[in-house]
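Only one chain is included here, represented as structure tokens and corresponding to the form predicted alone.
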Amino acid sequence: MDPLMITVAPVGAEVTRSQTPYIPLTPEEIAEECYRAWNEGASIAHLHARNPDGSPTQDPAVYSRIIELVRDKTDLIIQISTGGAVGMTVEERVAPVSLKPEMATLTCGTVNFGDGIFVNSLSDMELFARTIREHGVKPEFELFDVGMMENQRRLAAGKLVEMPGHFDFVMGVPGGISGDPRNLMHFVSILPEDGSTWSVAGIGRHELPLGAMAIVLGGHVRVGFEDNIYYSRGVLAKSNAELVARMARLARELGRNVASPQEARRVLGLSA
């Protein structure tokens, strides 16, 4: 197996200070959380951005500041979100790709997202794919349900994305595929047989068991406050680094090495 790539998703677009006082909001706080996670074994930083009032933003200037601070402290692979927040325009969401990070997410379909609808039409996906390719960025294909694999295949067939690719199975969002372990096995079974890699982002209580499955199945894992704010039932995690450290510790107990950012670049086919 390749060494385990651990992605840290430190903030997301939905979690607020009323839910956890430990959520980072400013560029400085987000960078500090990435630094602490990097020290514990994270190799990829999945970034969202916030305004001073805590609301989500896709402003490239805010992303630029976060990226600058993270790169000052670490050699993490920078992956920006083009998901933004429910209700944002496609133009807003894709804007930070112009900063040319190493990676950017590309969500492969529309999904009910709690009380909202996360819209990704075919024309939206094609725009994201073209913009990501034009800026020399590697996409991470985000799948919130099984049917999204067919949309990804359509993008690949149209030569809008290069294969093999890297997939992230987001499981447990209300309205998307559940965190049932059988669903992860099904996702893995329909992965393109071309050397593509995959990770899993288990939402809430699904983070730990699905991460453990990914370790033994040869996949990779995403953890962090975007997906889960608890360390155990009813106990808030005090930092993203705690969640990274636990996954790294579990991997070592199971006999799998944890990837450094440079090793992760090799696995993903990124330039050093």
Ligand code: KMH
Second form
Amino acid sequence: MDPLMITVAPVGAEVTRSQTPYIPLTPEEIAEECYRAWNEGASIAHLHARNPDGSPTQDPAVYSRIIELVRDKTDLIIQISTGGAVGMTVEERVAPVSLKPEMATLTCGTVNFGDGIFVNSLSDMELFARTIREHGVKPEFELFDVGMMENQRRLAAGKLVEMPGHFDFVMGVPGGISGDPRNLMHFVSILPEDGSTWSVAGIGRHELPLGAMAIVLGGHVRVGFEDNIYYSRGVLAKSNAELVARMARLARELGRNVASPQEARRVLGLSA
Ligand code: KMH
Ligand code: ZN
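One more: the block was the form predicted alone; return the form predicted in complex with the named molecule.
Let us now look at the entire complex, which starts with that chain.
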């Protein structure tokens, strides 16, 4: 098996200070959380950006500052979000791809997202795919439900994205696929058989058991406050690093090495 890539998603677009005082919001706070997570074994940083008031933004200037600070302290693979927040326009969402990070997310379909709708029409997806490719960025295909695999196949068939690719199964969003272990098995069973890699982002209490499954199955794992703010039932994690450290510890206990960012670049086919 390849070494385990641990993605840290330290901030997201939705979590607020009233939910957890530990959520990083400013570029400095986000970079510090990335640094701590890197020290514990994270190899990829899935980044969102926030305005000074904590609201989500896709402003490239804010992303640029975060990326600069993260690169100062770590050699993490930078993956920016093109998902942004529910309600943002496609133009807003795609803007930070111009910064040419190593990776960017590409959500493969529309999904209910709590009370909102996270809209990704086929033409939206094509625009994200083209822009991501034009800037020489590697996409991470975000799948919030199994039907999204068909949309990803359409992008691949239309040569809008290169294969093999890297997939991330986001499981447990209210409105999307649930965190039932059988759903992860099904996702894995319908992956293209071309050497594509995958990770799982379990939401809330699903983060730990689905991460453990990914370790055993040869997948990879995403943890962090974007997906889950708790260390255990009712106990807030004080840093994203605690969630990363636990996943790394679990992997080692199960005999799987944890990838450094350079090893993760090799696994993902990114240049060193
Ligand atoms: N904030 C969600 C609506 C991504 O980063 O690409 C979308 C999201 C996906 O977080
Ligand atoms: Zn995200």
